[in-house]
Amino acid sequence: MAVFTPLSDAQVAEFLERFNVGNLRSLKGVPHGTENSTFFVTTERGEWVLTLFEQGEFEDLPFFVDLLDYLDAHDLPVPGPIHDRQGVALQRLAGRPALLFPRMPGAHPSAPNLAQCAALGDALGRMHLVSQRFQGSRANPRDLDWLNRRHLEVLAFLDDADRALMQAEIADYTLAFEGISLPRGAIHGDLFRDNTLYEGDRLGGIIDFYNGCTGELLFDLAIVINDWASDEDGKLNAERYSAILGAYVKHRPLDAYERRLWSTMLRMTALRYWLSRLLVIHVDPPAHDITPHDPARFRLLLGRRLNAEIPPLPA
């Protein structure tokens, strides 16, 4: 369960009095997630999502609030946080930081079709276009500097081939990105399929911005392609790849440096998740009793990006 701090109906009913959202009708814990406690809340005025933050850098929460407010104001399909009667979004409940959001419509797409891929590419392109003007700032916690530092902690747990691969890849990234300035802005940082909601082919919402930061827009796009356009064997599906990127570049065309470094960024984001999952298993066990994700998926993706041709980028 992803309810690490249980709440009673009475606690939530009292909490809702701070907002203009109506009176509590039902409360249900959400049985998925890995870090925070999440609840579905129903009132006579609608459906809401209540999140209690259990771990992480709590001082970063104002960044997430400001980013979601900004994107919501620009008509992106994100859950803009609900502000209380005094105009404050970030609250405390049961000793934890808390946010209340509108519940976005739809379900996670396990096998996205081409229309869903195009909708995601369109929304991400629009998001990256406006996010370059967002004034907030939070350093990317999983950037190249992080890879250089943290990979040393897992080398002892790898066989000789994987150890050599990881070291060679990071050295290659360091050389490739040296002195290069790529377009930057606010990014989602973790835009996997399970962080989106669809009603049929319509994108109902992009959720879970808690890896959001200020970073290279290409980093965000590469994370999306590695998840959304990869088949079970790790190969890129050319049709899904083209649907996402074709819709994306209509809003934000890629510059010459981004095009040159595209295949490198696909590899780097695959290694980023390979490393983060290795760290959870061997170095930083989760704070709660949950099953860590298997690193093998991203080791497979990295191998595919190294050994298989990357489809061309749209003009």
Ligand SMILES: N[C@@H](CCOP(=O)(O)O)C(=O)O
The other form holds:
Amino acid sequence: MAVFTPLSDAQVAEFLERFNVGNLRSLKGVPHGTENSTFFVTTERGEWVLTLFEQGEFEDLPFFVDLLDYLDAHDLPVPGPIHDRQGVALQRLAGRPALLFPRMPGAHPSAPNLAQCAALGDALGRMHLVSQRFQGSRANPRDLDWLNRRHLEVLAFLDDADRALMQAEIADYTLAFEGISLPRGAIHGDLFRDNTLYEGDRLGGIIDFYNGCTGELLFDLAIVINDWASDEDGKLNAERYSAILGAYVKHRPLDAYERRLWSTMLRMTALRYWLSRLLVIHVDPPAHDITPHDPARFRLLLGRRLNAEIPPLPA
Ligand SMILES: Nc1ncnc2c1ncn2[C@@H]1O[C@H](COP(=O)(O)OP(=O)(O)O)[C@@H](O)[C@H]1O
Ligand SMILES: N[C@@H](CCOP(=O)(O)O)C(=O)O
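For comparison with the form predicted on its own, would you give the structure of this protein in the form predicted together with the ligand?
Up next: the whole complex, starting with the chain shown before.
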């Protein structure tokens, strides 16, 4: 269930008059979102996605609009927000902040093949190349400071071994990253398979930029590898790993510090999701009735990254 604020045809038809997108033909609530109300809208001019923002930091919405405008202008496969006849993207509808997007083609890849992995690495490399010049700024809401602060709230829910592991890991990351400055820019921040759409091997779109921020580019890349290149048992799949990274480094080669901190970043981003999922279950239950993601998946990934050799990075 992901339409938290229902909309009538009449409301949406009137809303569309603000834009130059044609007249409403059909409106359909999207069932599988988790945070916002999402609708597929068809007009005689095309297909659109209407998002009503239900929660989160509304003051960050202008950052997301600017970032998507910027990436769209640089030919990245993202839904550039539609601006109204006055040039304004961010709207209000049914008492909620609202954005209208083009509907991107395709479906989420649950088991991406190597061509799909390469397409993702290529797009992410291109994105990070240009995102270093993006002028907007939003601190990474899930950075090491956040880990240091918020892990304290879940320690009581862990067994002794996991509690010791989480504390030792965060202490290790704090030491490893101290005084080091990695290449930074705008990042997606949550680039899981279900935030992409593919038509066959072609990447049709990268969506859901609401964890987008400015931070370390390597953080984004490590999130991608953990989700896209891990097998069911949590081990890294060497082929998918090489396909993504090989395509990525053609656009943005990694520097010496990034190479040195790569395995630490893979562990840190695994722990980031272990922690955020534990927080959802034990500390901040969602406002709506949705099934929480399983923290055990990222506990497993963290264990694998600690105990198995990480394949070499491509040159
Ligand atoms: N621009 C888009 N093009 C195509 N489908 C989209 C687009 N934006 C969202 N969707 C679809 O709507 C679903 C929910 O959107 P999303 O922004 O991920 O919401 P939530 O943050 O609530 O999970 C996505 O999984 C996707 O299927
Ligand atoms: N994709 C994430 C959810 C988003 O992360 P959050 O820290 O903003 O909750 C997941 O799979 O857990």
